[in-house]
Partner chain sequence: MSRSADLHDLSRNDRMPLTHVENEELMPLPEPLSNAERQHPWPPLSAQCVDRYECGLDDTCAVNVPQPKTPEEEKKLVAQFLSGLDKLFDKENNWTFLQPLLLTMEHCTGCQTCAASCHIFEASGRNELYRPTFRSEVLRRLYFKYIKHGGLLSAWQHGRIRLNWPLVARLVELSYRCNLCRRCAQSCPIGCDNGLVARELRKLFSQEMGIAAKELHEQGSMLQLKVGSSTGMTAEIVKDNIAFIDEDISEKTGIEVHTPWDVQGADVLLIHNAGEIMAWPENPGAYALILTMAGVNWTMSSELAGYDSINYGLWYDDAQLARVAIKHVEAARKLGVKRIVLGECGHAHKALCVTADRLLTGDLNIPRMSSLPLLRDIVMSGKIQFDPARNDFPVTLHDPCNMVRLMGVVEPQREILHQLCPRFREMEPHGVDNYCCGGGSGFAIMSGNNFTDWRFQVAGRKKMEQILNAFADCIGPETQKYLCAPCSNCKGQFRDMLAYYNLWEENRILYGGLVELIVNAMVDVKPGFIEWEWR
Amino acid sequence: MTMAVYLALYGGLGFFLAGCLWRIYTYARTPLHLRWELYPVPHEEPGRVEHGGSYFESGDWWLSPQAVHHRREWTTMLREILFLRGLWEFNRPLWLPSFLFHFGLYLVIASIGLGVLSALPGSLMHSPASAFLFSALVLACKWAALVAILLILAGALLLLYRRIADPALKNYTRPGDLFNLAFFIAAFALLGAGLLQGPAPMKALLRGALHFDLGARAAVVPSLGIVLASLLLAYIPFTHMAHFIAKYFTWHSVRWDDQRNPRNGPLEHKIATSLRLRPTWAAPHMGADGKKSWADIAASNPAEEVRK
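May I have the structure of the chain above on its own, in the form predicted alone?
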């Protein structure tokens, strides 16, 4: 069983990383988006951000270099990632279960990091201070993992309830959404049961996995929890749960994209390439039948053609 746990753990991590890289590659190669022109953009001058303006307000904006304030971008992203600020502002009833669920996931990442540090060889502890630090890491890892599991289970159960009981969410709920939440509940319930039996078996498996020690004892419940959690990890990038990657591109390549379009510049080249694409949209008013290019569609009046 120990070998199976190790293979599941490394296999799940490998599939997760490969899936994330595939997602990044896919999003990075998508055609140029249609600019949204939504303001304020966080990387604008602070004064303009306050009133929702942009550098295009300046009469000679093309004569001076564009100032980009990356610090404000990062603070905006951190507020959204850690505290789900957008959900708090626009869908507050859904904020609490989502916050519990996501913050639990962040604690899982923290507990894994603490677990890896606490699984380092004991020979590195040469002093009483080091031994104290080691004990503190073990204790912090245990409590971070327990709190994380409780938060994830609470958030997932509340989200599952909302998906089933809230009429407003029925149009947005598919069997896959319910399956994903049930998958999280099952995996973290098993992990929690394994931790409640005592952290020693879980710690032994993690330490054994770091050194690929086949002599480590694999208790049944912790092993099943690790295997199921590894399968979940491998599954996430290939579903819409990989929105944590899509969000980055949505922010930087769509919502916050205010780059200039100088003559013979890279953006002009991308636009020319996109205008040659032949879209196939179901909306009849677009006339996107796969034969017309974007240039043809943009130069015509689809509404007039529909009326004919």
The other form holds:
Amino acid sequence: MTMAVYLALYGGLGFFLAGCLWRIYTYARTPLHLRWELYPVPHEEPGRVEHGGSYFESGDWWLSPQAVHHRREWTTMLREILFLRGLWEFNRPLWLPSFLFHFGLYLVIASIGLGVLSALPGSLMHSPASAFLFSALVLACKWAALVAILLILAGALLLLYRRIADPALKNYTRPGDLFNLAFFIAAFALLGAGLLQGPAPMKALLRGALHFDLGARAAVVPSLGIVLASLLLAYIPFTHMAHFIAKYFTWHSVRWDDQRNPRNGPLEHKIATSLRLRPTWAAPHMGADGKKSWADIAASNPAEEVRK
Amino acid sequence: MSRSADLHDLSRNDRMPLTHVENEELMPLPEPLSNAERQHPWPPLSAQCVDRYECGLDDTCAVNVPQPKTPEEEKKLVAQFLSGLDKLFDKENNWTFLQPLLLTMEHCTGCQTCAASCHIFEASGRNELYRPTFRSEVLRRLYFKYIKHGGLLSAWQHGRIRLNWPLVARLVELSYRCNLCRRCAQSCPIGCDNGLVARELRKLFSQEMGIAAKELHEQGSMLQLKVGSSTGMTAEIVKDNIAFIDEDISEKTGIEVHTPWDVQGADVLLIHNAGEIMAWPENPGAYALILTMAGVNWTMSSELAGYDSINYGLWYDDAQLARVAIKHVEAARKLGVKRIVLGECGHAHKALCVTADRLLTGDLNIPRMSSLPLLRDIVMSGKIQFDPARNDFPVTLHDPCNMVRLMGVVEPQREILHQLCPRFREMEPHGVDNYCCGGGSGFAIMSGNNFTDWRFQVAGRKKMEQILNAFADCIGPETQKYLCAPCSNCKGQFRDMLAYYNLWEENRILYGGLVELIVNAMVDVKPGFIEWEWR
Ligand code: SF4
Ligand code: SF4
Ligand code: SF4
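Coords for the form predicted together with its partner chain, given the form predicted alone:
Below is the entire complex, every chain and molecule, led by the chain shown above.
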């Protein structure tokens, strides 16, 4: 049983990491796309961000280098990640359930971090000060976990209710969406129930997993909770729930990507590479026979050829 | 309204429209259009149109796709669609937008935050068919089924879809019920882009199946590539027209103006939307006057497409987008000018300055800019004397999405208006949060069947509400009001929409560009440049 729990946990983590890397790779290797940004772009000059302006607001913009204010970009991102600012602004009714749910997930991560710290070898914890730190870590870890589970359950239940009750979502709620939420609810309910039975068995299992200690006793409910949570972890990167990865790309490489293409600059090379690709679009005006490159096609004139 | 449309209805085999919008269901408009008498009944599609073309979507028909005659023909079309779908997700064929498209396909949570941002959805009385995610969800399901080759498990995870010709035919029309204004994308918490989806669908239809709205393709980008302008004007005709405009402006303002042509090495190559030259000659005239008085070393070009900045490819086709963009910069390269400056045309701004920035390399990579900062600098420079009292009438400003939300040119036009128009007032919301005029993505030039009714009653309705609210304190005919729209396309939409609701005759709302207001306030110009006459 203990072995099975460990395997689920390692497997879950492994799949999660591999899935995330695969997704990052999939998006990162797509070619540089045409510019398609949306204003406001937060790394613009401070005087422009407020009204959503761009460097195109100045005459002769190409004579000065492009200013990129990363700090503003990161604070915007942080507010979005921690407080879901977009939903707050554009979809207030959905904000609370979503915030509870996401904040709960952040607390889970925090709790795992604290747990790992507190599971470090006892030799590090000799002095009275470190003993105090140790018990503070354990306490914080326990409470973070409990609050996290409560928030996730509350958030997931509210989201599930909305999916079922809101007619606007009818066309867009696939069976998989209901399953995803149910999956979260089941996994975290079991983890919660496990914790309520007393934190010791759960702690023992997680600590055991960290040191691969097969002697740890696996109580039923915490074990089931960990197995289910591991399966959930493995499943996430293969669903739209991996939007924590997508969002990096949608924001940084689409919405905010206003990188200029100065003559002989770094982008020209990438563009030239893409222009050498050979499309096969079949409409006659395209003139794409699989041999001509995008550059050839862009330089051709279908209207002129018709006239000849 | 017929039963609210379901995604699966799209594959229905009959050719009956999936929805019908009654006037009473539309978003109510403020005074004076709150009065039911000033609303228009829906004119039905003609029997000929219904018999010949695919119009099984809603009350109108934008693209006129001929009905296939045999089941074999239908099958062939579906196969073409599938082959196009493959190419949409393939690097060789769609490097231009693959990344944003993939992200949009794979990560929509279905939260519907975007729905509240879409003027078309809101104005239609929240008709399901016009929900921003409706068409995206169809493409998404097709993507998971045919590109990712998902089986039953995938159908369960991502939803079912049945691909047949009726679905494809309806999807063609549905891709032309979006203004591509991308207001929805701005509010999506994930960063998905339903506007992009509409464009990618149009692109699939155009680049693979040769299906596009004729106003955008045959009469648009193809005509431009053939004779130089989608207006059909050759360089000779444009030169003649401009000479006439110069004469007219000189006489009207008392200041001699000669538009320079093909000046080698000029500082500025000015490219107008040629529609201005035909429909609103005072606009290029005003530009010529301002640049002359400011002492700018400028020129126009008589090269193919060098005198028409439009680039309809931005709305439906990457190859056409690239071809026209190259024609524009080639005109500049031949003349050896320092920069291209775009006149008042939103999509031309976006196409040439922003989107095409990742198409142009080497000696085609010539600086391109909006004319608005140049105008702002001229107005603020003190080179020209202005009397704002000449503009003492209510003015409001429309923000063309392509220039503002999609390019970030927000303040220069406002600085000018604050300086020159004492009674300037904003619409709400404005700037990057603006609403499209309803003419975006080519609608302003599309008028087949009863499409214009849909364009005014649905697509333009939210903007209409904003305009009326901005002038609520002076809506009566005793006050002449000016709706400033620094975009040729938007002006086309306003001309037609204000006329549709009789708002010039009955409420004295006139529309026009920005440069007209600048010239109207010039001390050295004879008073009364803006004539307060409908055109
Ligand atoms: S596109 Fe964005 S806002 Fe709209 S439903 Fe999908 S995730 Fe939500
Ligand atoms: S791009 Fe504009 S018109 Fe199209 S769905 Fe989005 S908000 Fe609506
Ligand atoms: S027509 Fe005008 S308002 Fe509408 S999308 Fe184009 S620029 Fe925007």
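Only the largest set of C-alpha atoms that superpose within 1.5 Å between the two forms is called the rigid core. Positions refer to the first chain, counted from 1. All values reported here derive from a predicted model rather than from experimental measurement.
Check your understanding: Rigid core fitted, then: does Met286 show a CA shift of 2 angstroms or greater between these two forms?
Key -> Result for Met286: yes, a 2 Å-plus shift.
Check your understanding: When you overlay the rigid core, is the Cα of Leu17 off by 2 Å or more between these two forms?
Key -> Stays below the 2 Å threshold, so no.
Practice item. Superpose on the rigid core and then read off how far the CA of Ala295 has moved between these two forms, in Å. Key: Its alpha carbon moves by 8.2 Å.
Review point. Taking the rigid core as the frame of reference, how far in Å is the Cα of Leu32 displaced between these two forms?
Key: So the C-alpha of Leu32 has moved 3.9 Å between these two forms.
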